[in-house]
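In the form predicted on its own, a lone chain appears below as structure tokens.
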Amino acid sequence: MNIFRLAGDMTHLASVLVLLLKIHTIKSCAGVSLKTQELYAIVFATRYLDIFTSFYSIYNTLMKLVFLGSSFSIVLYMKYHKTVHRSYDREQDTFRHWFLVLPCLLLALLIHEKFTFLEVLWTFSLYLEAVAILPQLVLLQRTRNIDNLTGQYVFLLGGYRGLYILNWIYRYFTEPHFVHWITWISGLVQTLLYADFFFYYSQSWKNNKKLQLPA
């Protein structure tokens, strides 16, 4: 554990809390992509299967349980809660997200560090997480009506991955033989997908204007 890893975890946790705040307090999921949330639920379900086979620390286990529980609860709220579901913009959230799952699974079967069930699923979760934000970004571009909580959620989600990259750089220079190309490349792709959003988010904050993405 180092400061970059801890900051990344806390930023990731903050993104989830912001989204839960919006859903539970305002009873709205306007501007939130159910497709992205479903992909994240798959990401955490396949990545954290080792929770049943390995124990690393109480911190590690608690974080896994938080992300598993929050991701599935968000999906359930958006799909089945009477009030929250009514605010979901189904007509705009049309990205065919299931077409991302099979290529990521095939890639994990072909490119992995070790050909075991848990390792392939863990690798699959990395590939899928790298592109899971795409439906959300497309939805924001289509609606162009981004409220503060949704903007903060996406910003924190991208910020968490950026901090993890700093964590990898730190570990590369401080730990011998720390080389994980699959994790690094997946994380870099994921961060690059946020680049356009980060630019417009910083501009809106700098000019004190409402965040809008180009169509």
Contents of the next structure:
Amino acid sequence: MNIFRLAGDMTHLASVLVLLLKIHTIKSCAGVSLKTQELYAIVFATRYLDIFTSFYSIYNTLMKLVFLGSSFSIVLYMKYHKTVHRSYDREQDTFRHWFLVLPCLLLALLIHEKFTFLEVLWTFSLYLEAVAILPQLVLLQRTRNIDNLTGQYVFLLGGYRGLYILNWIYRYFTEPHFVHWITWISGLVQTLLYADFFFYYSQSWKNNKKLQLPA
Amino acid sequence: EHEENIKDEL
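For comparison with the form predicted on its own, would you give the structure of this protein in the form predicted in complex with its partner chain?
First the chain shown before, then all remaining chains and molecules of the complex.
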């Protein structure tokens, strides 16, 4: 474990807690894409299948349970909670996210490190995580401006990915054989998707005005 | 052994 990865995990944890607290306290999910949350639930479900078969540390197992629990809670809140689901922006959140799932599954069947059930699903979760934010970014573009909690959510997610890249650089230089192209490339693609959002987010902070994303 | 060391990441 290194400081970059710990900071990355904490930033990731903060992002899901910000979202969960927002939805739980103000009982609203306005501006949040249910499609992105569903994709993240699938990402965690397919990535943490090894939670029962391999144990790395208390920290690792605990964090997996937290991410699984929070992502599924957010989806259930948005879909079924009597008050929250009314604030879900169904008409605007129209990204056909199932069109992302199939290509990621096919790609995982083609490109993976080992052709085993767990490994292919784990690789699928990497590819899916890379594109899971797309429905949320599209929704932000559509609704033009965003409330600052959703902005903070996306900002923290981007920060977690950036810190993970620093973690991979650190591990590459400190651990022999630490070469994982699949993880690195999908992680890089994911981080680049946040790049333009970061630009507009930083602009809105600098000019201290409401975040307006270009159409 | 080496490919396992990425699985300890979240």
